[in-house]
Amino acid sequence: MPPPARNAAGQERLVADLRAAGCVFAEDEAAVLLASTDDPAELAALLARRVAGEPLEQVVGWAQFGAVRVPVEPGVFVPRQRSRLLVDLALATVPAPRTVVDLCCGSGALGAAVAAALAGPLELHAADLDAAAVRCATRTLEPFGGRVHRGDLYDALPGELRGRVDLLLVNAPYVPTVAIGLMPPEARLHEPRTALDGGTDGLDLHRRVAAGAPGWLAPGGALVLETSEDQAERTAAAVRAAGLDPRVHRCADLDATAVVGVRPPGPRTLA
C-alpha cells in the first residue's frame, strides 16, 4: 500500500481534475473513485469516463439510495437523492404493506429502499420499458424476493395484481420534450431518452399512470408519484380526475416534489 503522503498526492490530483472537468462535488467523486479500485490503469480509466461526463453512478457500476445500494449500468436512468421524498411518503402513507410495485422502476432503488425498510413478508414486483433497466432492477430486488417485468407501465404488471396493489411507486419521467436540451450532459447524453421525456408538457405519462392506478390499487392502497412543484398542481389535477384523493408534497431539503393519492377504502366505483 502506498505510504499515507503518496495517497494524499494522488487524491489531490484526482481531486483537482474532477473539478477541472465541473465536478461540484470534486472530493466527494474521488473518494468514490479510490474506493472503486487499487489499480492505477483502471483508476486513471475511470477517470477518464467521468471527466468524459458519464454519470459517476454508471462510472462505478452503482448508487447509493438511502440503505441499499443499487447497480447501475452504462445508459440506466441515474436515482435521483430526492426521490428518497418518494420513500419517506410511501411508508408514512401505508406503513404496512403487503403488496408494492415499482413502476417505471429504472435500476429499482425505489421498491428496494421500501423493501429494506420493511420487516414483514412482501410481495415485490417492479416493471420498466427499458431492457437495461430491467436487468439492474432485477440485480437490486433479487435480495428481497422481488420480480422484475419488462413492458409498457401496467401493460408489464401481472393481471393477479389488479385491485391488490397497496403501495404504486412511480418516478416517471416528467420533463417537457423540448427542456431535454436544457438538460445537464450526463444525463441527456448517457440516461434513456424514455426515461426523461415526459412529452409536451411533460405529464404525458402522469396522466397515464393516474388514469390506471385506480384499477390496480387495493381499498386504501396509495399511488405516490414524483413531480416538480411547477408541475405539481395538474399532476394532482391528473390524480384526482381518476378517482384519487390527491396531496402535494414538498420537501426543501431533498429539493423534491411529490404527488401521494390514496384510493378511497371499500369497492371501486367506475366513472
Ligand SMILES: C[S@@+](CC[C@H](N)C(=O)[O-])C[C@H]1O[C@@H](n2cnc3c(N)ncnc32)[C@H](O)[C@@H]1O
Given for the second form:
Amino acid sequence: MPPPARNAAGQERLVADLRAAGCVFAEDEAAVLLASTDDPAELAALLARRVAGEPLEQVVGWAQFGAVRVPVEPGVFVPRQRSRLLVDLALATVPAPRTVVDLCCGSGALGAAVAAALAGPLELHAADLDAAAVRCATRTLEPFGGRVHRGDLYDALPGELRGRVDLLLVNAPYVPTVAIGLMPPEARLHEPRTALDGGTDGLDLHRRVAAGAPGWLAPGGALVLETSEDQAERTAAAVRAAGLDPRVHRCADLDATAVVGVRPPGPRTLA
Ligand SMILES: C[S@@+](CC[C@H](N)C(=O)[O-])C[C@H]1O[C@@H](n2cnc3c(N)ncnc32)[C@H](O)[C@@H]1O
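Switching forms now, from the form predicted on its own to the form predicted in complex with the ligand, please provide the structure.
Shown next: the complete complex, the earlier chain at its head.
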C-alpha cells in the first residue's frame, strides 16, 4: 500500500481505508493517526497495523483516560472509558486518601486518574502480573511518584502497606472463560488472556481480591472493584463474605458497574 498523502485526498483515503476495515469512528481515528507522525512511510505502517485489527491505542502507543494520557504497549490491556466509574466512586467514597493502590493496574490508568484529581501528597502503589503492563504503569505513574510492583495480586505489594491502604482500586479480569471467544477480535487477539479471563464464572480474581482486601485496607478504607451488571451481586457477595460492607453502583452513561466495599472504622475483629 503506498503511503497516504497528507493532503485532503490522502486524508479521505485514510478515512475510507479505516472505514473499510470496520472502524466505526474512522474520522476520529484518522485524526489520531495523522497527529502521531509526520512521516508518510510510518503513517502507512500505522494504518496497516490498524487495518489488520490491532487496537488504535496499541498502534499509536497511548490511550486517553479521562484527564490522563497513558502509554499502551502492544499486548497491554487498553483502558476502557467505563472504568472512569471506579475513579469517581473512589473519590466520592474517600475524598482525601493518603495511600492508594491500583491492583491489576495494566497501564496504570486508574491510579493516575485518581492521583491527577487530588491536590495533596499521596503514596501511590500499583501492581500487575505482566511485565509489559508494569513497564507502561511505571511510565504512567512516574509523574505522581508512584511505585509499580510485579507479582500475583497482594504478593506484589510491600508488607508495610498492610492495614494502611485508603483506596484499593481493582479492575481485575472478570470475563467468564467461555465468553472469551465471543469478545471482539481487538480484545481477543491483541490483549493478553491473563487480562481478560476471570475463570469459569469470571469471578476467580474477585473472590481472591475480596478475601485479601480487609488485611490491606485502613479502617474506613474502600475496595473499589469493577464488575459487570450480571455479575454484580456475586461480586458483592464475595466482598460481604470478606467482612466488608458492599454497595453495587451502576452508571448507565458509561455502561459501567462497580462494587464498593468499605472496611468498617475501628480495629479489625478476627472472624
Ligand atoms: C482488565 S485488565 C485492567 C487493567 C487496568 N486496571 C485498566 O483498567 O486499564 C486486568 C489486568 O490484571 C492483570 N492481572 C491478571 N491476573 C493478575 C494477578 N493474578 N495478579 C496481578 N495482576 C493480574 C493483567 O495483567 C491485566 O493487566
